[in-house]
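Just one chain follows, in the form predicted alone, and it is written as structure tokens.
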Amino acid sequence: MTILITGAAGFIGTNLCKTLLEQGKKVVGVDNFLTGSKKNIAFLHSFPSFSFIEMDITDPLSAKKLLSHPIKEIYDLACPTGVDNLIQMPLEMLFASTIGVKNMLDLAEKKQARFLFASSSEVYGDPKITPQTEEYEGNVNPLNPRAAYEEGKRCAESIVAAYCRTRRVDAKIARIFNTYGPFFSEKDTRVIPQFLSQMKNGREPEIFGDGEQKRSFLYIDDLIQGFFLIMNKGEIGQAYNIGSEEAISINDLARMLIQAASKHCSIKHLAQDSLDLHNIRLPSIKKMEKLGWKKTVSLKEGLNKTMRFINEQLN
């Protein structure tokens, strides 16, 4: 069976790859290099079951390039992400989630393949609800910068529900909360792998606005055994909310970052980011609970994991 992963010189998407391959698995992987890093992929060549294709799925023959490939299963991860693309990349964001889903899914209509497309919890905005439930249906400002990445998201999971319905699709949604671990690009804007390109270039870790928003974070391999358990087990046209439920402040954030990588500097405070005013971020994951799945990666042991991966790098 082949496996196609977009986006997959993401950092969600090299993770992904290296686990399907380590099972086994035979993976095509696809991405246009607009953030995905290619240093990243590299050790990925070393698998014979390993293929890629650079290409844009915005590209109306993106789909026909992949049809001689016996595709069963498509994970589509192709997008932007990052606060700073939301002013450099808006169009790139919501083409990638509106025609490039489209193409997508067009290809596993032709090839009959199971399809999960990764959304975000960023389709419920501003949230007025804590925990936020998949029922949710959310707080976006359509004319927010920020709307490029939710709304997008947002449309792409219209567009999957209507395949779904219309043209029997067997395709699932996996809302990603805020996840980390390795082969984070070093251009990532997120909060963790920012916070430690801070301090492996001798810089105090940077927190916009006062600290105490709060989010939640999943370590790597809980969320990809989620994508498995939502590939195979979940109800088609369904969303699953997939991240931690135990929230934590940025500030607490940078303090246990600052001692799992054995630093003494203090956090810098700057002006909040009129990008990122959201106060609370927290899945209620009762849905994925049914599919049998559960975190089992502590965030102290994850950081700890992430650590040590950045100096197996650097070394």
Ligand SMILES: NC(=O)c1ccc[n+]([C@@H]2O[C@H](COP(=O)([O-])OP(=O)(O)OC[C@H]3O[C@@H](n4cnc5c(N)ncnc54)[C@H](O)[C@@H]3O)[C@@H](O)[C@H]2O)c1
Second form
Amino acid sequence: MTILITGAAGFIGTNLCKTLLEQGKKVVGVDNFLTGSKKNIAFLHSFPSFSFIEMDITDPLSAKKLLSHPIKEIYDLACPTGVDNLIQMPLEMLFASTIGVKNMLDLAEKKQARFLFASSSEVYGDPKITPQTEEYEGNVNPLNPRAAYEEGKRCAESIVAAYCRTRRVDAKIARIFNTYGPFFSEKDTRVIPQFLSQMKNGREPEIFGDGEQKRSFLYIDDLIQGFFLIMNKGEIGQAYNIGSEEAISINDLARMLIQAASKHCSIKHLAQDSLDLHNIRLPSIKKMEKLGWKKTVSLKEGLNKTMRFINEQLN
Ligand SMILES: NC(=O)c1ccc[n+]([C@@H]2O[C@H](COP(=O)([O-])OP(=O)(O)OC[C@H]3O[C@@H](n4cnc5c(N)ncnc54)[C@H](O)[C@@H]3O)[C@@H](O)[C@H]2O)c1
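Could the form predicted in complex with this ligand be given as well, to go with the form predicted alone?
First the chain shown before, then all remaining chains and molecules of the complex.
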């Protein structure tokens, strides 16, 4: 059985490929390197059961080339992410989430492959309730620049649900909340990779606003175990929140990272970013708990593991 991973050269994709290959699975990774990096996946080529195809999932002709592979599972992760990319690549976000998702669902239908779509907590937009349950419909303005990502993911979920209802595709949705760990791309502008890269370059972590805004962070290994549970035990056409219920202020996160990196530096505060003004997003994980999932890695442990990985890479 072959497993297809789109967005394989990104942060989650690289970790997912590695886990599956270590389990002895056959993996085909695809990526167009829009935000992912060749460097990230270089080590995966040492696994004989790994193959890689450079392609854009929005291109239907390239997608057809995948038909020759005996694909039985698809993890569709390909999409640019991050606040900076809302300005730089809104159309790429929307097209990966619509045309790209359609192409990959067509492939799933033809190959009778099971399908997991990587959605996001951003489908809740600027939420009016905390924590967010999967039933919460969200609060999104389609004309806001952030909507390229938020509405893209919402539309993708609708496409997935429609393929389940009308084409009998076995597809499920993971609504991912902030996740961190090894193999962040150097181009990644999300908060943890940003702090790490600033510290690596001898600068202090830079925080937009007063730093008292709260977020939650899940270690990558827990996310991947959640993916497997959703793929294997989740209900067709259903969405599952997956994230940490433990909220932390960005100031505290920066302090924990400084400690994990054994640095002695202060924190720099910058003006608030107008694209990052959302209320706290915190998942209700009751649905995932019913599948048997629970978080196993604390934030402190996860940050230490991430730092160890970075230090090993530097050496
Ligand atoms: N990391 C998180 O905290 C988080 C949170 C919520 C949702 N997600 C979702 O999970 C998925 C993976 O996220 P990530 O953190 O690994 O992001 P990432 O940016 O590191 O990886 C995304 C990968 O997709 C590739 N890609 C983008 N458009 C493509 C296209 N059209 N064709 C082929 N490849 C394409 C990029 O080059 C990149 O390698 C994304 O769909 C993202 O929206 C991630």
